[in-house]
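Take a look at this single chain in structure tokens; it is the form predicted on its own.
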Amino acid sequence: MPPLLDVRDLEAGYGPINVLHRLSLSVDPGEIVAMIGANGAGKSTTLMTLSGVVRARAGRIVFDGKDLVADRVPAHMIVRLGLAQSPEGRKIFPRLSVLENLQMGAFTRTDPDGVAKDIEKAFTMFPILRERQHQAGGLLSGGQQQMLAIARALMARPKLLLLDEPSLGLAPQIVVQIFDVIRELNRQGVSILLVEQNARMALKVAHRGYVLETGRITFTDKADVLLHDPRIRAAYLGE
């Protein structure tokens, strides 16, 4: 089969500034992609671009057949065709409750049923959720946000599920919950590309996994082959 995502001699920055540099990866059906790499290598940025968020400048972006790239793809079309994202530090609506954050992961969707029907999921996935779901978002603890987060995009029933982060400023075994999250939506058959800095836990969930340093894909394996790889360990592991 093609992969879902196929990525390749990506460019992008801001201003005038380069941050990736014809960087390629790609996923396939039913995989967990990890990427690694260190504060400021530029995985922040190649999600935002994949999203349609910042503009790619060269290269190719193929999702499920379509080059979001040569044609131009808007961010909210990227979402209708399946990718979606829970960005780095949550971004939620603070003001909204957890229903409503919901709700609004579903605003390209016209299927009132089916939106009440995963809002239900949502909650039998975080069960807190259900708790403080007319509370305002801003109002809950990191983990829940997470979790929220989370829960938010996969409003959108995507194909390609783009994690930025999970893991950012959350007590141990919160982080033991959301991964054990991320395991059960790839049993689901949600494809995810998992951006973290937590490179062992990271690479603990993945198939395969690419490092990235200073925009550029330097490394890249089957996970458990760059978990035991020393160089990854040194840089990434703190072995």
Second form
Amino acid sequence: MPPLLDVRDLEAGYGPINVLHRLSLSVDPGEIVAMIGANGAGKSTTLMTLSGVVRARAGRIVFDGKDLVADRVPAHMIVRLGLAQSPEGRKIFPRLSVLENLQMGAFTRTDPDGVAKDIEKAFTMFPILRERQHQAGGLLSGGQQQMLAIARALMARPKLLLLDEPSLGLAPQIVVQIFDVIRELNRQGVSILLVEQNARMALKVAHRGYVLETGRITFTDKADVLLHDPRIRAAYLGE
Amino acid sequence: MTPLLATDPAAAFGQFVLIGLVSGLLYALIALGYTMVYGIVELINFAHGDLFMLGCMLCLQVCLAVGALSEADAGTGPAVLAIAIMLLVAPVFCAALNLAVDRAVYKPLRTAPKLAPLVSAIGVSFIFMNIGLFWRGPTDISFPKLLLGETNLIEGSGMGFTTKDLMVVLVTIPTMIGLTLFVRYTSLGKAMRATAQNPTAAQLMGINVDRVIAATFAIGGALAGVASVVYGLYFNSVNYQMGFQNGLYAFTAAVLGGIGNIPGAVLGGVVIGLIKALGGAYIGAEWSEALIFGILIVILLFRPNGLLGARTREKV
Ligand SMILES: Nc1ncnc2c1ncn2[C@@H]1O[C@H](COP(=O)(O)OP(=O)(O)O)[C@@H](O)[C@H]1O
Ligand SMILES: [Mg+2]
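Switch from the form predicted on its own, shown above, to the form predicted together with its partner chain and output its structure.
Time for the whole complex; same chain goes first.
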């Protein structure tokens, strides 16, 4: 089977500065792929380039058979192709209610019945969101906002879900809950590209992993191989 | 003191409140254009008041073209035609002009430091003012009184509320209700709210942010166009500098209500109209500005985000 996402020699950055240098990676259908790396390595830039918010300067991003770079697919069309993101820092709409935030996640959809069903599914997966559905998104706790960000991204019914630091700043028991959700989503067939500074958790849940250092992929292997590699353990697992 | 104030203080007070409310609705209509644009692109569009002024000049041009020239024409075919054309042409003209300026001037500066588009907006304001000067000259120009009579609709109350006042209410209130419904319930309106709250997240939802920004400039411009029709018909006098003062009041209204907040702009407009009318009557018209800005400062000291601004804080 061809990969769902195939990135080749990607270059992207801000102003005169290139952040990503000939970055290549892939995600197969049904996979969870982790990307780990230090703060500032370019993880968020990678995801934002995939989502079209940051412009690719060179290289290819082939998603589901379509080259997003060559075809100059604008950001607002990318989610329609089945690529959704839960961004770093959640980026919840603070003055929209929880329910309205979820509805925004389905902005591109034209099947109100399907949307209603998926909102119900989101509430089943995250019961706290049902309880808080009429509250403003900005009033939720960090963990609740993270759940909302993931649920909102899922409302687009993505084939590939990009998750940027879903564990950042959350209490340990909430982190465990979030990773359970990631596993469950994958079981339901969603492919996931997971960016994390919490390398241990990420590599435990992932099938494969990439290590990003100052915009370059320096290691890639099966997740459990990376998890036991002494260099990775020293640099990213605090050993 | 006006005679009314001496003979019937209660009726006088009511009268000033009515005056304040009616002029406040006009400020509110202009204030909406400031607040919507700020809400989406964080730009104080200094040229907005002058856009309104150009709308007024265009309305005047329409009157001349149609031959609705004076009070004598009120109620006749040409007057009705002139008003109908103005209501159509002024909003379209102001919307298109606002959109064009965004494309040509502000859009290229979208990612530049915030001061760059701000200074450009001040520049556009002066350019508009000069166009107005060139178009209609430096003096006050009388705008034909095309509305039938000044019938007092609340005769016997001791106060006056004329057909003209009613016209302001009948145009501004439905426009604002329409705008509120639009922003709440249409897909584009929802996209505008989302973009205002987090443009990056809006893009990730599949919202075409460029289109949302363009629509915001167009709608803000159209509201200024509606305001220009109402203003011309109500005050019957226009000049090339009118955009500055009215724009300043409207901008202040937007800040007072909470910049970026649509109901806030309406509330701010009405509050400023009331302060101006009541302050002018009881303290002295020469104190209006000092009073308005004094109250603005006091309110901002206690509510830095304005009366209705940002009640929920964004979590990082
Ligand atoms: N909006 C931006 N403008 C300019 N530079 C940026 C911007 N966002 C990130 N950077 C820079 O790009 C590099 C990579 O950042 P980022 O992708 O956020 O890294 P990570 O997510 O791995 O922490 C950093 O040097 C950062 O300073
Ligand atoms: Mg990051």
